[in-house]
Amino acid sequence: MRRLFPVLLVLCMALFAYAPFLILNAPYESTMGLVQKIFYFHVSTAITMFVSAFTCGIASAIFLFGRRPAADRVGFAAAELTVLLGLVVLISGPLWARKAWGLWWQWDARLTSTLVMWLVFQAYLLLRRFGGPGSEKLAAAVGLFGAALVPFVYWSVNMWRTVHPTTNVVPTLDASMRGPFLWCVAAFLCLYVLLLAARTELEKRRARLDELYLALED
């Protein structure tokens, strides 16, 4: 991964540098106009957030049942990134909603379930910070629960009547919008891989430093 990191970094920079030009040239949506262009940023971040939540859940399961410290480090890093991405989603969504719906927040199924999932991963981080010895296993269980919420959050707009668009928006995108959207998704996923690798490596070094401190005390 260390050898691929510079390549991915250059690729990520190129993807994000060209993305604004694609979004600028994409056509306006017929009813929302210019404000609809938040879609490319908001939905791409939400997809990456779901990927991060799944990553945390899978890593947490491997740690719980396989007792692999490396999986715990990945899960911890993914949980932090899920919280960060969720914050971006919860900020960009209301910015779009204010112009599209005339209000900042609506307690419908998609918005509320997204907030709940975000709070679950906040609980994961709080457990890791203040839970004391052995909190890693309990946090991993919370990470599994958070990942299990992802399908519910995704399908909530199809199960209940909400103001939020249903899941058929992306598959039915016009070809002139689909290209910029997929480009943005690729950019955010590339950035996520870079951040996950960097944060996991940082956590690995922190754990190694703790081991050295314990060895010195002995």
Given for the second form:
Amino acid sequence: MRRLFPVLLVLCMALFAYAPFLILNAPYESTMGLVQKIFYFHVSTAITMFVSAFTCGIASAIFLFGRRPAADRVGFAAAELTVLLGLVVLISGPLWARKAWGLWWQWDARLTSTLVMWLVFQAYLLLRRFGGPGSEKLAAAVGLFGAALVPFVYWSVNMWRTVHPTTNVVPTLDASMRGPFLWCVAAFLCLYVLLLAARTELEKRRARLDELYLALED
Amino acid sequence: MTFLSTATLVARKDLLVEARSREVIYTSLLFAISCMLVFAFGLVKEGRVIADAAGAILWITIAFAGTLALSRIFDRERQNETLRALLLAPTPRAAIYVGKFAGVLGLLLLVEGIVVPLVVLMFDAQLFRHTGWMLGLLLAGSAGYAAVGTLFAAMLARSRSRGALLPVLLYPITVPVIIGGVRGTAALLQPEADLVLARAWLMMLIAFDAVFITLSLWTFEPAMTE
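Return one more block: the form predicted in complex with the partner chain, after the form predicted alone shown previously.
Everything in the complex follows now, all chains and molecules, and the chain you saw is the first one.
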């Protein structure tokens, strides 16, 4: 990863630098016009958030059953990024909704379930910070439950009648919009891998530092 | 000792301790009644309850009283270090979880046995027009809540600041169950009870119960190991 990091960093910067031009050149959506363009970042971050939640769930399961501290560090980093990405999703969504629905927030299934999932990962972070020693395992269990919510969040738009657009939008996207959209997804996934690697490395060094302090005391 | 007999013994012990002291029952009941009192001031206008409010009052009261019962049950285990003794016993951890879960669920249902009639009387809610459906919703909702609650209360039993952390963990994770209960009850409370909708919510509750119980059984063992 250490050797791959600068390569990915350059790639990510290039992806993000070119993304605005692609979005600018993409056609206007017939009914929503300009505000629709927020879709390229909103959906991309939402997809990355789901990936992040799953990463946290899988890492937590590996930590719980395989007892690998490395998996715990990945899980912690992923939980933090899930909260961060969730914040982007929960801010970019209402910005679009204000124009499309005339309301900042609707208590519909998709919005509510996303908020719930975001709160679960907030709880994970609270636990890590204030739970005291031994809270890693407890947090890992929370991470598993949080990841279990992802399918419900994803399919909520199809299960209930909601005002939020359904999962049908992405597969039926017009070819001229699909290119920029996939570009943005790639950019956010690339950014995610970078942030996850950096955050995990930071945790690793922190753990190493703690070990050194302990060794010094002995 | 078989899995089932271990679970029965643990549950029986919890219910027996409770039957003798009646501490959890009394405190959660009194708490539930004070909860309803607060709702009565917020959700009653000119002597009438706001439409759909009765279901919300019922489920939020259950959730709040449930948190109180959960933390008390595991505090009791902590006082005499009995939780450690229980975990040291040469039985599968999952059996201990099932026993604790059954005990918590039993207590929760007991509290509901009094809270539900109280909501019917005090908020004039026709909860028992479709008794079978209502009981199904109550049972499925309480099972999901107790499944997650038992897992996290057990894990938090040894943590500091558990009093503050239990609600913070429990409410976001169990919110789907609460939503299912509230919406399902609201469907039953309509002037023309919408049984199709109530059935859909009940099915969703059962789906969540399956996910929650599976995940809890799965994580209890590794998470409780020191």
